[in-house]
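Below, in structure tokens: the form predicted alone, a single chain.
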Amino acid sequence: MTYRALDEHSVVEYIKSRPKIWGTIFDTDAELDVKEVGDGNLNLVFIITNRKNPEQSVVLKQALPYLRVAGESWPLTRERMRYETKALLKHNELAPGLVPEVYDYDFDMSLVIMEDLSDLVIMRKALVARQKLPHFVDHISTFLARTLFFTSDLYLKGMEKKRMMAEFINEELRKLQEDFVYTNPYMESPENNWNPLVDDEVQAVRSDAALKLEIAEMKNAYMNHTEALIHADLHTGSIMVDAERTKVIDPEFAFFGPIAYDVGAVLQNLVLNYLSHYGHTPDPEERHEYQEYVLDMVRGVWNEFARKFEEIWVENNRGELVPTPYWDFPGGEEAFAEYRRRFIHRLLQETAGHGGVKFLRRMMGIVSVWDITSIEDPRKRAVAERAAIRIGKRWIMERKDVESIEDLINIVREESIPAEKELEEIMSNE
């Protein structure tokens, strides 16, 4: 078939030519109702129900030749639906449940048909609202473990790897992410788009060689350390949850990169979160206690990821990188720990790296933040930019000092203490 964007009307003839969908999803006679709601920056994303039987459902999701938040003018190939699908599919066999179901797909219409999350809600409105999701770090945590794990050398055999690999170029939006997370922030580029209240913070950043070095080096481990199969996309607003549910979405961006950016990218929205309450939640006890509350996910998602992680590795060491005969010799069982221990220090170091660039990125490049963003005095949200500045480069500067999650904590709280005051005095003002 001919690639064409589709939009609400010729969406329903296009479902009804499809018979993985059309008397399979939906019955035959069904009458359906669509809904465009695609408000990311890439793709047109499409709510197709039953009026009839509203448990009938799906969502359907079409990559657009160009970059959607740039416009025209910003063309992209379309092929990154197919690391998408491929991805969910992965994703699906590693970590059954924690993604959503793939119903149907079409390269050649860059789309793929899946579950749909209507009845679930962006991760960042959610927390924004203080909602409690009990259930999150266990669930994230089982995610990024087995996902990674088991797309890396630790697990995968040397020629299944490389296979994989191969599937998994995606060289247009990996450029993306190396220009707009690793260089063009820290540098004049006409996307760049930030609070003029923090102006002061953004040209220090541009100016400080030190930290530029350092964000140098993170872009290289970005582009270059293969560890495994990442979504490379894994913020808040690409996991849908409910008190019971977590299910990650969007993984256009999925390549072989560093296991801890995706660790990164998590805790590091957490913590943009925790900071968006400043403008948020007036009250300062309440808002205490939900920063509290985030803090521990924060803390909990490093500790199960890492727990789960070496756990899952034990049990299946077959990879080539360190085989379980390598550690057959007196003493190799503890040399073998010793191994683990550092391995995910290291991991640990490099998720406060890639961490500390991803929120450095939000308050100066192309995309910011909806929890930050949502803030409508400019004075508080400026309280949060900045803290999330001053977070970001510590996280990137003190990385190799790092030994515990609560190294990495410990800096969120002294960065929060300038915070309060800032926001007392604005407070105290109005």
Contents of the next structure:
Number of protein chains: 2
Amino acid sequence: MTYRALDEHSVVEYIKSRPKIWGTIFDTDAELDVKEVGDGNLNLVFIITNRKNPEQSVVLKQALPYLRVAGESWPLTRERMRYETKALLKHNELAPGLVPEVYDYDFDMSLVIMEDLSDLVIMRKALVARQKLPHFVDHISTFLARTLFFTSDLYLKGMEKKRMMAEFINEELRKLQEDFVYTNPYMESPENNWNPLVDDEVQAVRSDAALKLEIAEMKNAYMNHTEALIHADLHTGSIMVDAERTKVIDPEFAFFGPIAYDVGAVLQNLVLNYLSHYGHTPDPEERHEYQEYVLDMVRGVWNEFARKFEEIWVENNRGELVPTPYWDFPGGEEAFAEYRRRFIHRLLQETAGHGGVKFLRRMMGIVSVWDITSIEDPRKRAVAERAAIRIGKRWIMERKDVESIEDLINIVREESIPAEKELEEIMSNE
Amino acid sequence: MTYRALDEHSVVEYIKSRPKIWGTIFDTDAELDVKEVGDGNLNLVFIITNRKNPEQSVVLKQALPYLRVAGESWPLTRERMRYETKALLKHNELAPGLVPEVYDYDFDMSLVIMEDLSDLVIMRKALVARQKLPHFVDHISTFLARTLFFTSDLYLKGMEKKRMMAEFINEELRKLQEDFVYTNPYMESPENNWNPLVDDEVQAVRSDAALKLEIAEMKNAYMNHTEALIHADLHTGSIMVDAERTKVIDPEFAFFGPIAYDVGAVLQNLVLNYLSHYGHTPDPEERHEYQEYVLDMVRGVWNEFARKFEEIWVENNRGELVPTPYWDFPGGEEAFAEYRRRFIHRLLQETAGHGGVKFLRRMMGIVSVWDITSIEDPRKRAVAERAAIRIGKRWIMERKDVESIEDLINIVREESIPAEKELEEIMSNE
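Output the structure of the form predicted together with another copy of the chain; the preceding block shows the form predicted alone.
In what comes next, the whole complex appears, and the chain from above leads the way.
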């Protein structure tokens, strides 16, 4: 079938033509309601429901053809939907229940049909509303440990991994992240955006030679370290939650990159949410209580990720990086344990590096995060932003001395002290 | 055309069917002499000459179909000739004159037709014969700097590089190197070979936990750091020379890997040759003089590589890793200079690491090098081998403290002292 963009009418006919959906997900006498909820730019997103039985519903996501983001310079083809679909299938295989189930897909039409998650909310909203998510740490650490371990050289055979790498070249979306995360925010570039109240801090980053040398090192790792199939856009806007469930969505950026990039994305987005409560939660007690809850999640996500990653490794050392017979010598068991310790310790240091860069890019690049932009008062917003810049810089510059997640949490706590003072000052003038 | 293996008769018909060869390289009235000089295993290699004008000659190299090396475990398809051809074409583009010129190729037939270099000798032979090669340092440093720089993110655009990476997956030959360089030599594996006189040293390596942790780190870099299109088998058996010319051949292992792997291969093979003269050159004065000459080459190759790499970088900073505007701030020029210094310094440290591993693998893995195996007296051979193991281990373990090439040369000198003593003892008993 040749590609055509669907609309609210043609999507019904399309659904009826798909045997994996019609007569399977939907009864053949279903009457379909269609709602388009996409952003109207990159993708169409239809929620399709049987009005005779609203339990029967699907989401159909279709990429719009060739388009440009950020002006003229960054073209994107609808090839991205092929990557998203392939990554969703892989995630369903490795972390079932933690991603939307895929019912059907069509590469020619650049679309995927999947589980309707519209009863969940985007995690940012839940966090800004100070909701408790008692299963999030367990769920996301399982998602991270399993999707990253089982696509790394610790599990895949050398040739399997290279063939899978050939399936995830994804050069267009990689370039977007390379530019927008690691380069453009730190130099003059027309798409950059920042709060004028933090202009001094932004300009200081852009002329901080020592910092930019380290960012360039992290960029080299992002571009070249093909450790595992990473989600590559795992912020809290790509996670849907309720009190019971966690679903990771939108893996169109997926490629073989550094494991720590995904872990860093989760931790850094949690800390950005922590900081956003300087704007969202004026009552100090309420704020501190939830901020501590968020820091517990940061600690939990890292510690549980590290624990599960190692546990899965010990049980599934099938890969060829360090095969079991390599450790077959007196003291070899201890050496293998030490290798795992060093490997995971390196991941923590790189998590600090990539996470640190992502703090900065959100403060001065093309897109911020809703947690921060939804703070109405620009002065309170600046309190969070200045702290984010300080924390990001320190996570990057101090990463090689990081010994445990407590070191990263302590940086957050230390940089919260000036933030509290700034906020007090603003509040006392209100 | 479907694949068929050529023989000395059918190759003549084949040559006459190729317009890029027949009437171009060869006159149409040429009378062809054919000589098959391949190893009879992996590839057929025909030297084809016009007996009426011996200036007219070509080499035709054809991969034999699917075969297994080292017993049953490592299958290879003739896909490898596609990689060799694509790499030869890229090398001709980037380092013309330093590789055999490609006249024609045929992916279906898994063959390439190229410049006849049979008037040159394999570099190992020249070095064992203590020949001087006054242009080698200049030539190989140019080859390294140009082929590696222009296929890295310092020159290629992000999307260009990812698309080129997709062309060089080369999963079969990469697995061979992953196993045979970084893993199997250091554990029990049936294809391993070593001189029984160095059995103690070999067993000590295999149970040296600290060393094996570092080798595993280098293996991770080899498997995952996609910096540039590397030759990946750049030993002195892949280099043909005479007093004037240097030609790098046999790039069938080429893939996107660590830059330092190629540099390390050259330096380590030079040092192995240095050590081989404990067997080949009994006269101490003659030996020391040539060993110093070899060390001068080691120094020259690194220093000229580093100088040219940086010079090309400054003149061609077209890539997207650190684009020029990234350095547009007060002090940015110095920061960029510092970035280049750190980048190249890291390459030196990794050169020590990969080179160090390659010393060890040649002493206890599937293949040694002719420089060493051609030493008839196993005791003298062991003198060289023990020194190679000591040097390899120190290059690996001390790599993170390496500041300049002199540090690596000093390790060679220090480990030559016990070698000299061992040799004296053997000679005094003769």
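Numbering follows the first chain given and starts at 1. Treat the numbers as computed from the prediction; the structure is a model and nothing was measured. C-alpha atoms forming the largest set that superposes within 1.5 Å between two forms make up the rigid core.
Once the rigid core is used as the reference frame, the Cα position of Ala419 differs between the two forms by less than 2 Å.
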